[in-house]
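Listed next as structure tokens is one chain, alone, in the form predicted alone.
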Amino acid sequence: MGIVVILGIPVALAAAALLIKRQRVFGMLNCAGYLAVLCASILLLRQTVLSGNVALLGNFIYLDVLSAFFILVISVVAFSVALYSVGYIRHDIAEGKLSESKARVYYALFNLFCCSMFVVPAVNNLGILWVAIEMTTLVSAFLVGFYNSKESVEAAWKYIIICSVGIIFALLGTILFAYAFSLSAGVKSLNWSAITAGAARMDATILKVAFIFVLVGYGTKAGLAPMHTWLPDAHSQAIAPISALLSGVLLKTAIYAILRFGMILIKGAGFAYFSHLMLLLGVLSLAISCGFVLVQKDLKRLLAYSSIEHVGIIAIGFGVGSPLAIAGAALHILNHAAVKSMMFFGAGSIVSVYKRHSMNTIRGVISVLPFTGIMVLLGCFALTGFPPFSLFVSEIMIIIAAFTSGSYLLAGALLAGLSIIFGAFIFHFGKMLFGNLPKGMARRAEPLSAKIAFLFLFVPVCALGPVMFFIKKDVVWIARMLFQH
């Protein structure tokens, strides 16, 4: 029952949202149907930990520990989005830069958004998954240029070409993992969970050739480098909560993916192959993200370069592949989730007030926001990895597997990038948080609805580090259960 909530309530919202003319209204419904599909998340991953995996309709649904892992961070990006959401569409539209019926169609859009993105880690069909992550897409392209500037639309359209093009190389990526599968077993069959039962029996060949098409694909939806080249404009240009979601959850829905196939992959070729695919691409987004996020002056920019740079520590981290590593890295894309989307939360509340993106021009902040500043700060000393907050135990425990499993040199490259972007963050949002007020600013009000958002994001950022370091000694359990491999 709990995938039916989870599933339902996102597309019955989108229905409502076109329905119930009264926005305050409807916020509030929207942020009482997600904390529903948060508490049906949680409930599912204590079911599939507990008691097994869970299949519904015929297999068409089919859940595992990992499916359910995903499913949660996405409910709980989702739900901090549809809390901030209700005092930033309300202060849009009161400043005129939104009317009533357009916040309805954002309010539909977001929910469906929101579904396609459960969809993703709920089916048991490669198929259809890919169907899924190309409507989130669709949808969320939508959301991109939703202010209709030309800035905007241009990065709307940039969206759509760069990454349908590289759902193509997943298509087909996607058709030879089936073919390999129909081989060895005289079964033609897109379910990820009979490929992967039968994927030592695969022909080696044809799934190296297979996962190339796969990783190219779904890592330039993931925002891999070299393959990442839409992100920073999409997620600059994109409503500020729709931002929180691309870099929060959407990235992840596509690693998603990579790892169901690398599972295949690993279990017919060995592991090797994808160890060195995961980390030259791991490794090359790290390399690109420091050269960007030093020079950049654009505040959205900023934070979508930095979601380039985790995803690279993401894939460092089960390229690794050691127990370690692999919870490291299971940790890092649900602290990621939080702290990013607490910090596009500061960016989209920051630009609304400032009327600007160029952070040469955006001054003391939390002289002007007092409650966001802080949270912005405390947020950018967490997202650059600063102790003792989740980050920070999450991308150790991946050094630490690097140094142990005797990658020294992948380990300083891990130190060295990481130790550049905290100098970077720490430049560019000191200048901006503590500056002087610029002629005309003065302190403004701040939506509940926003603080609420924030202190939800923050507390299990604050709480995830010292859990973690209490249960240390589970790292090897947690690893097995997500992969059960």
The other form holds:
Amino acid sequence: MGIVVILGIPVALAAAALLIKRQRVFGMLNCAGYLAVLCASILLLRQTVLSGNVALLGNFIYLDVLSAFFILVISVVAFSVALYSVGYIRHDIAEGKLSESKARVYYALFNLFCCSMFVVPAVNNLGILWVAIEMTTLVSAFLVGFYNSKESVEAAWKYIIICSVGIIFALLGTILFAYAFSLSAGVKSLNWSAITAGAARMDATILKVAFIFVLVGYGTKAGLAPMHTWLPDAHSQAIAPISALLSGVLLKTAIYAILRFGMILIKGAGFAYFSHLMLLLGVLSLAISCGFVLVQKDLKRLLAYSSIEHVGIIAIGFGVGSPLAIAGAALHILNHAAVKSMMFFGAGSIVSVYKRHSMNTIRGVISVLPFTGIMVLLGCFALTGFPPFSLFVSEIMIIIAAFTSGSYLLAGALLAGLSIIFGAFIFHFGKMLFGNLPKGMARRAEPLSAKIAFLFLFVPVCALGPVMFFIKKDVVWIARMLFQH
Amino acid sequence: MRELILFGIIAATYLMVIAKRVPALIRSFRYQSFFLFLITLAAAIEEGHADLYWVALLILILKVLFVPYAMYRIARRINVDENLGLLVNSQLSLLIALALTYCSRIFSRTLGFHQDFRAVAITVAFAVVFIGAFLMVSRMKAFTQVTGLLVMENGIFLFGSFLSGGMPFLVEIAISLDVLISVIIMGLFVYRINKVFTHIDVNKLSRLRG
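Would you mind generating the form predicted together with its partner chain now that we have the form predicted alone?
Whole complex next, starting from this chain.
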């Protein structure tokens, strides 16, 4: 039942956005709607953990723990974005950057974008999953090019073209998977529940070829190097709340798709092949993002490259593949979504006050925006994996798993990459937060909704460590719940 | 007979590779879609599924009539010069297209298709996908990138219908609608690029670096 609420509310809100004229009223309604979605997704996760998979509409909608987990991640970020949007859009209207009617279009697109992302983990049919992922690209392209400046139109064009081509290869892979299944089982189906069940008898060669196509296709959308070229442009040009959604959860929905196909591949063709591919792309993403983070001059591009880094870490986690690493990677998905949204909110507020992206000219944030400044400082430590925060826990889980599985070189590379990025982040953010205040800048008021959004996201950023003491299960249990094998 | 239609598809694809102007490109795309419609119709008659007739009708309306018409309209409205801006000249493009076709043959053989009709169909399908991708990277106008994407999608369609005997009807419809929406949205963006930059040369879009 919960899933109907989760899919229905964004659609209803999208329609309401166009009908309700008063921004204030709709902003509140939007937040209330996403709070309901958040509650429903928590209940859904609970239901799948306690009483098994949920099926609806004759198996058209089919959820296991993994799907429910991704829905939870999406709804956490979506709720915080709904909160943050209230203040941000009001500020943009006051500044004259957006008209009232354009703000309504923004809310409608935002809701459609969220809805298409919720569909991805909910459906059983791999063809519909493909359609949903393509829909996320098409809807969010408008949100990337929303300000209609030269840069944003260029970014939106690159985004839509590169991701559409990538995703066509994913469709090719999907068809090959369906073909391999129809060869072995004698019946046609595109449902992952059926294909995963019959995976052991499928032709390994076809599966291997098909997975390459899928990985290139959805890997483009996930921002794995070397298919990541659209990502820094799109993330830096999108409206700030949408940057958070793109980076926090859009990339993760593509990872979800890769995992679904990966589970079929592992059953049909063994783990080694999957592991090698994921590790290769993961390490490559980490290495490339290290280089670009060091020399970066643009605040939002810096955060975008950090997303590539974290997607790389997640890929490495799944590539290592021991229960500890899988649990670490899964938790990292949630942690990164929360922290990165927080950082993009911070960057959005900073950019809208300073009116520029370049990190060389932004100084003294902490005295202009004290609350945002402190949150960004904490977020910066959290993002680079500093001890008390959740990302430290999930990263250390992956590193320990890499050591215990004997891949010392991999663990070394991971540590080296993380320390380079830590240094670069502290350097960049230290200057921005504490430097001398530029002339003419004074302390600004910060909207209440943004403060609530920061505090809400800060809970999962801190909570993982303490929560681990209360859950009486170990990581093996988490990994087994998420991937039933 | 069906081999002949497949030949038509690949010939239309080569015509696109050597096209130098926008109208020629759109016309060849229409030929390709028309042959795709014919081959789906042939399959529908042979197997007698009602679903396949609907799919064929969908192709006729969307890809043969609507999409080329919309593209003509956009091309006329933005009113820029009609040259496609070839980064690779047409002779070399044709050679590359032939090489890609040969690669597709090797590819279909690795998947286990050796002799029968399906081997030809799968080869043509792969070739259309790869040549579509090649068109996207070797032409400068934003317009051609949209066409390249549509060519790739045609290839995928052919691939899907001959590899596993067609996808479920619902999925087929969903994918077709998706194509329709993506063409409309890309058309809008071509407009916007033209309005903001006063040209649609993609290789001149280079403000975002690093």
